[in-house]
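We begin with a single chain expressed as structure tokens, specifically the form predicted together with the partner chain.
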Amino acid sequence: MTFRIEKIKLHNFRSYKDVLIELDSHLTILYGPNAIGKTNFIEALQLVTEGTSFRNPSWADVVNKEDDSTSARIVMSASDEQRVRDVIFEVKSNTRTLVVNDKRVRSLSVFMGVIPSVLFTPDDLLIVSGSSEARRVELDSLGSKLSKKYFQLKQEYKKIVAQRNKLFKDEEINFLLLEVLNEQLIEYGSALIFQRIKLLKRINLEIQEAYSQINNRESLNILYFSNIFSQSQEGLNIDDEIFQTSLIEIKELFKKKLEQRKNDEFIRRISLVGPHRDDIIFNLDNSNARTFASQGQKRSITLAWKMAEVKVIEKISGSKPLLLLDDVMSELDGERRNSLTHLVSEVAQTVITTANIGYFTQDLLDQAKVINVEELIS
């Protein structure tokens, strides 16, 4: 059930003209000085497994423009015991196409999740200390890998909020249309909240366990804040009975809250109620990690979250994910590095980039295929 990537070829992609990398079936370490294009390689792997990039580029930006080329291409081959999966990702005149086993993919929702990947970059430390949006994005990207329904719901809900916000900007609001959009907001928003609760419960189970592996003197659990349930930004334990509600009950709550805040919405002319304002709170020894945790603790929480992602993907989809670690060893100290090393043994395949090979234990280096990126491109 678990695909492993055998090789990946980049053509005119970012800093690369033409480069072929053959990956080890278990662990590949790419090392080289900064600004040589290690992260571009991680991005390419994310594009052929998930179809999206953590850098959110406009597609024209990924094309290497050195000799006036207008297209970029990534070709990847993967296989498990019985099947092969050949993926071609191509950018041409600012549009992206994906081809799997010679067949063009029409919708991203059927592409993602076949080779689930978990990406960890230095930016991920913002999951704890950044805005609530960073946490929603992280949660939704996991949900999208696990279920097409989740992905579509997220996209559709986002669109309805944008439509509704635009309608609020009209001088004379069409009230019948607002009523129609309200119904859709409630319908899709409630379904998204329902999915998020289900997913957060799974993550909560795993993150408690993961955190105790990194640090068994403290305990971590997840609180969920959604403004249809309460007004206090503090959130409630995801296992609280308030989150045992059915989808129908969520819709009722949503409807009531929307009615309550109708006037505020008219004054501020923006959508105020719904999961686009959700937040996740990391509760470390009963205080909010965002404000109380040290830098080291925040790193541990991010690491525990990634470990939980790996577990949740494995349990729900039945296949072990691909782990992509972009220059994160330098962010972690010895104890946390050990936990990350342990995680490598639990996933199907890992690709690590680093500027300093010295961060790795001999034991890990012995298991790995080590590639010097400078030699690769010369």
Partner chain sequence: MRYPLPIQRLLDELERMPGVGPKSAQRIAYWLLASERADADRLAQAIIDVKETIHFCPQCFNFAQDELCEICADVRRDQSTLCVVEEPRDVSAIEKTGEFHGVYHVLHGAISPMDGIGPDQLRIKELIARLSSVEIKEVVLATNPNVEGESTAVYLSRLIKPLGGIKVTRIASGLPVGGDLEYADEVTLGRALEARREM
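Which structure goes with the form predicted on its own, now that we have seen the form predicted together with the partner chain?
Keep in mind that what follows is only the chain, not its partners or any molecules around it.
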């Protein structure tokens, strides 16, 4: 069953003093001028669904400083018609506390996925146009929502790469320790590559469908680059036969590539082989979208990726996530706006912010809950 967020209460959070907002079960639209606090509300919803913020703030920064406040509190109520889930996010003395149904959450890995959410902000255009790290982070974030094992695997691999890089910086390298770290690198790195391939295959199916609904004049698919498989920076189609490889075969390829790059690593004193150097290429009409796509196309690709995330979460977990779209309409033409707005209200409970309510048709506005943010903070 899918949890639907019914209401959220903000106390001393960012620009909000004391606000109670009830959400529509399908589509809620928040509008108002820029810098009024729309994104703050989106951040609050992300905090009570993911436990983290895309802004990566110091926790003291989220506290409204009026009246010498020292704490902030977000309370969310959700239900799936059979169960109730109440989440409290609180900041005191620059410390974050999460409580679910009166039980304190001790680990973020336990909290992730309780009520999953998918977030779009304008910064997410970096998924297409930014560095490979932005794409890896996005993919691993989705994997972590879906599986605690994925989250732990990613964390362990990150630690091993950091230890290995630190070892390379020593004047005299401890080769016995390096051998141990190499074995761990192969073990955890191969497992992470294997999980990424499985997840990308699912995403590729969904992103093609989602993009065609936003813009049916172009075709989109995903290419995957891993230096375990290929030296080519252009990537390979995620459905290619090479990606049918078993985990055991991936380990053998990893081990061979590590041996081939051994001298390069000693010279450069950094880890050069493994999934920390993977990349995802968005192939738009057989061209790399990072280089050739317009801003509108990049935004459409990013939105299609987010829609694909929603579908993958639903198919794997059996429940739909909350979809959060912050300033989604700018830089889309009228046709794409219409396609998107009719699509999102069907795929999941959705919250959209906008500075221009005129982007939406009257028919859609009549079906949605429309909130003027200026009235909330006045």
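Positions refer to the first chain, counted from 1. Just so we're on the same page, rigid core means the largest C-alpha set that superposes within 1.5 Å between forms. For clarity, every value in this text was computed on a predicted model and none was experimentally measured.
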Yes/no, residue 63 Cα shift of 2 Å or more between the two forms with rigid core fixed: yes
Cα of residue 165 displaced 2 Å or more between the two forms, core superposed? no
